[in-house]
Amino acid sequence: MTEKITPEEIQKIISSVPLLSASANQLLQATTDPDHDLMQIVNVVKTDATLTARVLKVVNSAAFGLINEITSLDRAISYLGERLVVGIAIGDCAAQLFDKELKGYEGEHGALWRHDLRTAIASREVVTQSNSTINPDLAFTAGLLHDIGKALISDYLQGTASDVLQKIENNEFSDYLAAEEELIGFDHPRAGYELALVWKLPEPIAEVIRFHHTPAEASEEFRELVYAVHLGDNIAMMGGCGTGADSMQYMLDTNYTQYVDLHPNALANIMLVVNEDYEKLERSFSEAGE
């Protein structure tokens, strides 16, 4: 029998996780303002001196190769790109919800943080491939936290995943959102939107935390990037990294046409590039001591 989340008890449970850093959120703020240069992620991270040292040992890891060690921060940063610095960022801080077994799911610890870098990396191949003018690392951020949720609600859920699959194909539930709503009353989507109130993340990022399963209900202003985020996070699922007994049960929205304009065969091209940069990132990270 499963418990019912009251939205005290969701506070409950966000209360428990870490904030985030001063130095991750400044770097979340400044790669949400399309007008920010790189000196300004520099800055950012010169004034966290555990930030500094996990950027440079993550860019002379063996993953990439450098014939001569780099040791400034301005290059180090350069060479890595944005993207990555706010990935170490928040992989820092967050490490116990990108970390933990998803019970509920039936996913292995690790599951979230694997599956949520590779829709990453696809969410930014996505628009970088459509053309569309939306920051691929604006992209690659959102996607890597789009399920942050589902490490608040795991718990509730726990033992219930092989009956929610038996009704999904009865037809008792449209997919694994409705499950969610229906057994705990609370889903994984908005529960990720309430820590990112009180993470005080960029609206952009808070949006499609809340609907990247539902692209069409978000804000117009943001629903190009939150449908971007839905078609990475499908890719992921597609290409047989999901977080668990959910994985390819929910619904795509097939009007992502409408805000994506991607060739035939740039799925296919898409699903390359994450495998072959999800190896490389993982291995930095891995021998960095991620």
Given for the second form:
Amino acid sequence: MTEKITPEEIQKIISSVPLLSASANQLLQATTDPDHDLMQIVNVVKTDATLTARVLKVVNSAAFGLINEITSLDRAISYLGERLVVGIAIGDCAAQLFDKELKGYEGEHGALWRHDLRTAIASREVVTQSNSTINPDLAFTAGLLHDIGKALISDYLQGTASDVLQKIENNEFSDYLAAEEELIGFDHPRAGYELALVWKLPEPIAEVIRFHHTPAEASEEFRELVYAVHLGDNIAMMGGCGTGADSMQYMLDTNYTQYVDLHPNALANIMLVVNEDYEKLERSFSEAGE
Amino acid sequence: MGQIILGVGDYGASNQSGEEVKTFALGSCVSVVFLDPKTRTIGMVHVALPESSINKAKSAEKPGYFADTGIPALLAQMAKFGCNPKGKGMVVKLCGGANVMDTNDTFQIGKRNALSIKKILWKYGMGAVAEDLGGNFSRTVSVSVDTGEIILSSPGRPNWKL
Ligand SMILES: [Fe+2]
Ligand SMILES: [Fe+2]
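For comparison with the form predicted alone, provide the form predicted in complex with the partner chain.
Everything in the complex follows now, all chains and molecules, and the chain you saw is the first one.
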């Protein structure tokens, strides 16, 4: 028998999660600002010794195969690009969430981080290959955070997975989202959104977290971005990289065509690029991990 | 027990008793399994996309990635174990090819993978005796040399056989 999560309880869960570091917060704000430049990113990283060390470790990891070691932060950041730097910052301070074993979804250890990383890459690639005006760095970062709510509610879903799958099959639940809501009173996008408010995440990212399975409900201003991550999420799951029993058990909103202009052949191309990039990035992050 | 683990676009074969060939988390990808009773050899290719024409460089580097180059590559590999290079006498099984919950066909790479594989098998005069395709869930697949049996697993579901 599952317990419902009350609004007070979700706040209690969130209060046990460490806040984002000041530098991660500043990086997220910068990424969201359409007028920022790379110098701003460099200046934020400089103020954070731990982050600086991590960035240098990642750029010099074997996965990138650099012949000469990069020792200057400026060069490291321009080589890795903004999104990876932001990704390293978030990955480090939210490690407790990303690394959480999602028992409620019967996910393997590390599944959330891998799914989020893959969604980040896929969302970026959707934006790039559809000639969108959305900043690919923003799509990446939003993709990285989209499922963070699963780490908050997973424990409450323990022991439900096989029953949920059965009920989706019998059309008693329309999809996994409906099951979460019905069983514990909170689905993972809404739980994640509560966290986004506490963390004071930039609005477009909070919006992605809240509506990534129901992009039509996002505010018009951010809807294109939300659709891009919606597709990125589905592409990640199609690549066999979900978070457990819920993988591929969400509705795809086929109205995405109104917001994302994907050529019929683009999907196969995107999947190819995502696979290759993912293997490389996953390796560089884990090699650089302590 | 020895294991040959295949990543996306990899293929492999074995005739070693006690060994198994395994691939993790097929979403829309399809695993094509060949069993050759005569030489007691098993083979598998983890196909990600239906056609190599979208990226020739990739198919040269990793033929297993695509249905149209992956099947010939696996047959050539199995020929090294003494199997018929055209696949004569082999038993074929297919697994994977899942789809997201989608009401139109744009995102049905899983379905397109399966179709493309069947078309190529047909050219060789081969057909699958068993398949576990489609649905909205990912599959981990392993085949054992000794039994030729395929064990499938997916989070939240009991394991099953093919
Ligand atoms: Fe989600
Ligand atoms: Fe997701």
